[in-house]
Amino acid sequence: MRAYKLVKNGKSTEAFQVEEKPTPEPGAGEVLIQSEGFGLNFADVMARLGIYKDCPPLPTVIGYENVGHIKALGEGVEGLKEGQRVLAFTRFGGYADHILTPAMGVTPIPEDLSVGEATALATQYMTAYYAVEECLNLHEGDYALVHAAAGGVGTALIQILKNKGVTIFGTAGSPQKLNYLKDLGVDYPINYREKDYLEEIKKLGFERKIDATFNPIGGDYVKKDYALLNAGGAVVIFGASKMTEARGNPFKMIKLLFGFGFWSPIKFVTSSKSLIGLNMLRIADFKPTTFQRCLKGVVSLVEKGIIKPTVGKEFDHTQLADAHTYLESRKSIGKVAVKW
């Protein structure tokens, strides 16, 4: 089997080396999958840059999601069969043409989904589904703010929230992305490069009326989001992409960390607002039944036509460095995937 190892932090052109090694056999409760391709997430970029805490020590194979066909089943696996096309969530190890993963992270998918569409359903749509369906209880007429709304998780959040009748504010950084948000049904697209989203939402008359914000950026965006919340509202934090801007600069990193703010439980009680942290790796580790419920829920929404992933670009595996550079550039819309 082939796998791309992360051997060095830094530039994508220098970070990966392809390695040939024996194809493993599945153990009890595991599934061996011959991969058609894998998806990229911003956490992969942060791992490459050396600023993702959960990344195993180098050299290592990163990656969270694969699509392919089952090649072998370990002892005790039920509900799956050899030859079945499946989506698989992997706890690293995803940049390989064969993967081993626990059966609880595997679900059958339709044959007509592309690699990009299928892999988007794992980390990105799972994150969005868990955030909306498990963390919150939003209703028709509620208001939500989605940051990085043109990205993979942003697209997923918008589709799930629109199905609930939620009014959506979405931030993006280019006219092309704003047009994309309008096509998705975002009610108030905001170019964060040209306008301060906090002031823009205030001008529109929605200060202290937002019921939920979805934040993969971190830093002072957390405090700004909190200022917009209505009573009962929540900021859901599922990333800290601002860390890539502060990498290598201790002063910027300190400013970033202070930007998150210092929070007292009393503040949450008196305002009836909350901050919710979300890391799907932790959910997979400690709440496997919840994780599997979300995985099946996402696939069900696809089959019903409620959600449809947008694919920004698919790369050949020999272009892995280009795929990383493209995702890091923040020019991508929707899912970025790599095919074998």
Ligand SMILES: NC(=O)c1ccc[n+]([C@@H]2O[C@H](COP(=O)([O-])OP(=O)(O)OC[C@H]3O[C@@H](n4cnc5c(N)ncnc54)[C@H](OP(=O)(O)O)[C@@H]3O)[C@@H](O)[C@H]2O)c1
Contents of the next structure:
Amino acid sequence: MRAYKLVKNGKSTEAFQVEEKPTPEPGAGEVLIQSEGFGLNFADVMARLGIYKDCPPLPTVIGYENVGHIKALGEGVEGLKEGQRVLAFTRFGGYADHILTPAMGVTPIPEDLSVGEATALATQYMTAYYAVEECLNLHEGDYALVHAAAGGVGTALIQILKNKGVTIFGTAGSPQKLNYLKDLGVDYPINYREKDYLEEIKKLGFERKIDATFNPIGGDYVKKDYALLNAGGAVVIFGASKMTEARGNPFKMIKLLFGFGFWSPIKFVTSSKSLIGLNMLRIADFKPTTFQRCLKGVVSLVEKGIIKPTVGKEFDHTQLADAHTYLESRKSIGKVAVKW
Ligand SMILES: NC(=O)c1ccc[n+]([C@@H]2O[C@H](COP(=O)([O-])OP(=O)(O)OC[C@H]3O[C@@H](n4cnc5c(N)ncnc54)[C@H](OP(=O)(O)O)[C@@H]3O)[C@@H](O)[C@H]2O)c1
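Since we've got the form predicted on its own here, give me the form predicted in complex with the named molecule too.
Below is the entire complex, every chain and molecule, led by the chain shown above.
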């Protein structure tokens, strides 16, 4: 089998090396899958840059999700069969043409989903689904703010929130992305490079009216989001993309950390607002039943035609470095995937 190893932090052109090794046999409870391709996530870019805490020490194979056909089943695996087309979660190890993974993270998927569509449903749609359905309780007529709204998780959040009848403010950094957000049905698309989103939302008359914000950016965006919340509202923090800008500059990094603010529980009580942290790796590790429920929920929304991933670009595996550069460039819309 072949796998792309992350051997060096830094530029995508120098970061990966292909490695050949024997294909493993599945152990008890495991599934061996012959891969058609794997998805990229922004966390992969952060891992390559050396700013992702959960990344194993180098050299290592990263990658959270894979699509392919089952080649062999380990002892005791039920409900799956050889030859079946499946989507599989990988806790790293995803940049490979064969993957071995516990059966719990494997689900059958239709033959007609492309590699990009199928892999988008894994980390990105699962994160969005968990954030909306498990962290919060939003209703028709509520207001939500989605950052990085044109990205993978952003697209998923918008589709799931639209289905609930929530009015959406979405931020992105280019006119093309704003057009995309309008097409997706975002009620108030905001180009944060042209306008301060906090001021813009206030100007639109929604100061202290937002019920939820979805924030993978971090730094001062957390305080700004909190200022927009209505009573009962919450900021869901699930990333710190701003770290890519501060990387290698200790002063910027300290500014970023201070930007998050210092929070007292008393403030949450008196204002009746909250901050919710989210890391899907921890949910997969410690809440397997919740994880399974979310997976069923995502698959059910696809089957009903309520969600449909947008594929920004699919690359050949020989262009892995280009795929990484593209996602890092902040130009991508929807999912970026790599095919074998
Ligand atoms: N906690 C979890 O379990 C979990 C799971 C999945 C993803 N995430 C996080 O969710 C975020 C989105 O992930 P994704 O894979 O769907 O990526 P993505 O949104 O498809 O791509 C990243 C996008 O973020 C936007 N962005 C805004 N400010 C940025 C900044 N300062 N630096 C870099 N990008 C910035 C860029 O678009 P614009 O600039 O145009 O907005 C960029 O295109 C990432 O922060 C990721 O780490 C967390």
